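As a starting point, one isolated chain is supplied in structure tokens, in the form predicted alone.
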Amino acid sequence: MTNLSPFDIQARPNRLLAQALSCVLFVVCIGLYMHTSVERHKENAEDRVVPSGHQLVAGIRSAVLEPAEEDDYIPAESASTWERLRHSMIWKDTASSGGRFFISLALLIPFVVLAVHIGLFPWFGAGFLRFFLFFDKIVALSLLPILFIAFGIDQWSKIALIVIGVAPTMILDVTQMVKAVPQEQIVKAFTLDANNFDVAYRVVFRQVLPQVINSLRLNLKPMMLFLFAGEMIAASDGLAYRIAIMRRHMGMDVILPYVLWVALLLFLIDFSLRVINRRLHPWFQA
């Protein structure tokens, strides 16, 4: 058997190959960011640009230690590590955008519904389809001002964007996937005495949910950034916010490992996604 080059579609690399490959990127990135840091220090040992590791260590010293400046808690000199970490700015930023987000996360759930009777009963698709596809061209920023106006700069203004800006994408999306299922399979269920819930719930809702969990997936960086939208223009607390507050300062000591945080998060929430998906529906591959 010839050996197959890596620009060959049969050749796949072995486990331990397959690793090393997906960790050349970020060993790249990493060293090209050290190289500027250090490149930008030599011309000026305050650069606060490209923070130094020292500045970076620093500045998630203080995410996570300290409270925020407009906080009025002031830790004691004998405060815990936990304690501390719990009245921490980063604490308090992820807990009120987490909120935010995962209620808004909960309300997706009854569109999907929706979205399985318009695929499913011709009556809700004659009644709800064609005012989703006009729906989901609307820009959900541009409503950002009448959301502000009608919810005020609270959470719901937020929560009310986010639902808006992915609600109908994802609607049309489960629309399509329960239009895809095989007409014979309904037609089946009905000859062996099955009712209407019967067949759009434990026939239909069943075969297209590790799809719809795939969908999540794909609009969770959506569903962030609609959220982070509505915080950097109007909010008191969140990621977001802390964020823009400290472009303010030029306080990339900060603003980098929020990205990061923010980043990993999201990244934990699909990994979750993922294993749920795989341990309830191990019969289904993507």
Second form
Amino acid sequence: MTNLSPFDIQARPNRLLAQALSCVLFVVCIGLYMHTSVERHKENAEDRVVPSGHQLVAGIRSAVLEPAEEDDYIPAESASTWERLRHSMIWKDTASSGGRFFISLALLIPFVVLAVHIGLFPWFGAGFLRFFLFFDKIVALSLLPILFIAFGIDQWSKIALIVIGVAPTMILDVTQMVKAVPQEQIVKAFTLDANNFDVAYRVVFRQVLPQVINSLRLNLKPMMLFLFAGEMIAASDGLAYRIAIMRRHMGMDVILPYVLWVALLLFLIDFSLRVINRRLHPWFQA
Amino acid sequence: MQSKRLGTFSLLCSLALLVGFSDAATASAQAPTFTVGWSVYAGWNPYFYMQKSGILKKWADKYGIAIKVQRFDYAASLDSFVAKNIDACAMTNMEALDMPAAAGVDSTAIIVGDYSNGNDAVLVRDNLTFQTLPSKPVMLVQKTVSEYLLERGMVLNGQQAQLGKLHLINTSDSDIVAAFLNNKSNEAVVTWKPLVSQIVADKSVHSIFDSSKIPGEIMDLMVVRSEVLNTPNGQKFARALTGAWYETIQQVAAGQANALKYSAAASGDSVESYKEQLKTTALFVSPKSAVDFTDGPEVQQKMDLVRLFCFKHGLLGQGIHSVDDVAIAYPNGTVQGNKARVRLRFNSAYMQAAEQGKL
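Since we've got the form predicted alone here, give me the form predicted in complex with the partner chain too.
What follows is the entire complex, opening with the chain shown before.
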């Protein structure tokens, strides 16, 4: 007989029960949504705040198969689904937001390298650590008018916002990891005739890399948050741009699919980073 | 032991619920309460004074109801109105059509307060004109009256064919001044006062088009949900609000010191700057002027331009396939669009009552 007490640490639901339990909250959420939607549509058949399934399908269709309103492209009658997809609103927005996202991700790499130096080399630590400690506490969003002067209102101000928002946190985090590497190992490596850079890159960096990737995974959401903030303030394309525009006439039928799409993208990036981490560092127990 | 704890917990929960319910019950036993939402704008700031000065309370008491006034951000006020959290809201004719009306919330404009007569403007650097504009990025809050103004400017200057070539950058109104002024490569911006005044303080920027060239097309309305208006208490509410509005706005127009001071303070402007904003706001100070405007044929022509703009830009919603599916009814009984789908109504009855002193 399975122990059914939820307040028993030793009690373990069987596989089927565990699967079912993990679905419960999803079902409750979907149920609540549908209930609200049906109620609101009973009162007002054209309600846009909580779109019905039918409206959502229409919204998804127009997001996935129809070009963005500002584009000149008109799909030919005979255009294949793939052709339509490639010129669709969601594709265009994903491409431009994705570009910004990955450029910022790439720009974080030099900061990680810098952090290894800060943690390991006392001269670097003396020069940089206090500055980044201070900078980490700056709320990047409030600097936006300055970023506009420095980077214009195009691509680079958004990328700068992400990097300024996330890099100091990453740097402090990685510095801590580097400092946690036992001193004995470093001494030992020196006695085995390693030079400074061997120690930095082949002993310490290799060792902290899986933790760095995990830290990056935790920072994906702040990155997306900064990207969204930037795109909502000034943009002419991008996922958050579309949401901002749609909000102006309560286009929740498009906004909700966009929100779920962003969640899926983030999940996929997170998932692939986790897989890469496990492949590269099978020895690392997270 | 465990079950006893749980029991206490559920008892507490149900107690809390009970308290909550009885709270709501006592509230509804009092005078019926209505909420008005407004946001910062020259023509709406007087609502702040109306509440502060007690004018609103005086009128509400006269009708035996309670009226609350709540300040919002513009977008948030519209969201609350559509979500039916508030009963009335100050909005422009364009948003009245593309937010509540298009979302199926039957709405009635009971006060036509003013129209923008220069409050909204297209500003450029250098000697840009409507001919050369299409190749340059234009900063504005997209899908608002700013975009409407820009398109009307293009059309009235014979550039209709170039409309598709405009390169628009959607910029939040909270950052548009800094973003535009700080970078000389931004050459054009469309926005409204007081932001316009802040931008033209820079001498290299000048206006090439403003809303005084399209008088009456950007109206500022007080909109009430029709279902509220159709109840006896709702009608009292509309009467009280209209009465309070005309008493307030006449004080503002007469330049009464407190009326100006509090209306200016509502948006954090100085009295000087607020007076300057009022100059480009065509206020309907007397109920008669508002009634004449609302009952006249002009409103219908202007609204036709606006509804076509909204439809062309998909602001009426994905499911709307004809501009006639969000119909507008006017005081003389004319309906613009499909008679079975009237969503926005202009009602001059309350302004008329104010004109005849019957409130």
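Positions refer to the first chain, counted from 1. If you superpose the two forms and keep the largest set of C-alpha atoms that fall within 1.5 Å, you have the rigid core. Model, not experiment: these values are computed from the prediction.
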> Comparing between these two forms on the rigid core: C-alpha of residue 18 shifted by 2 Å or more?
Replying inline: yes
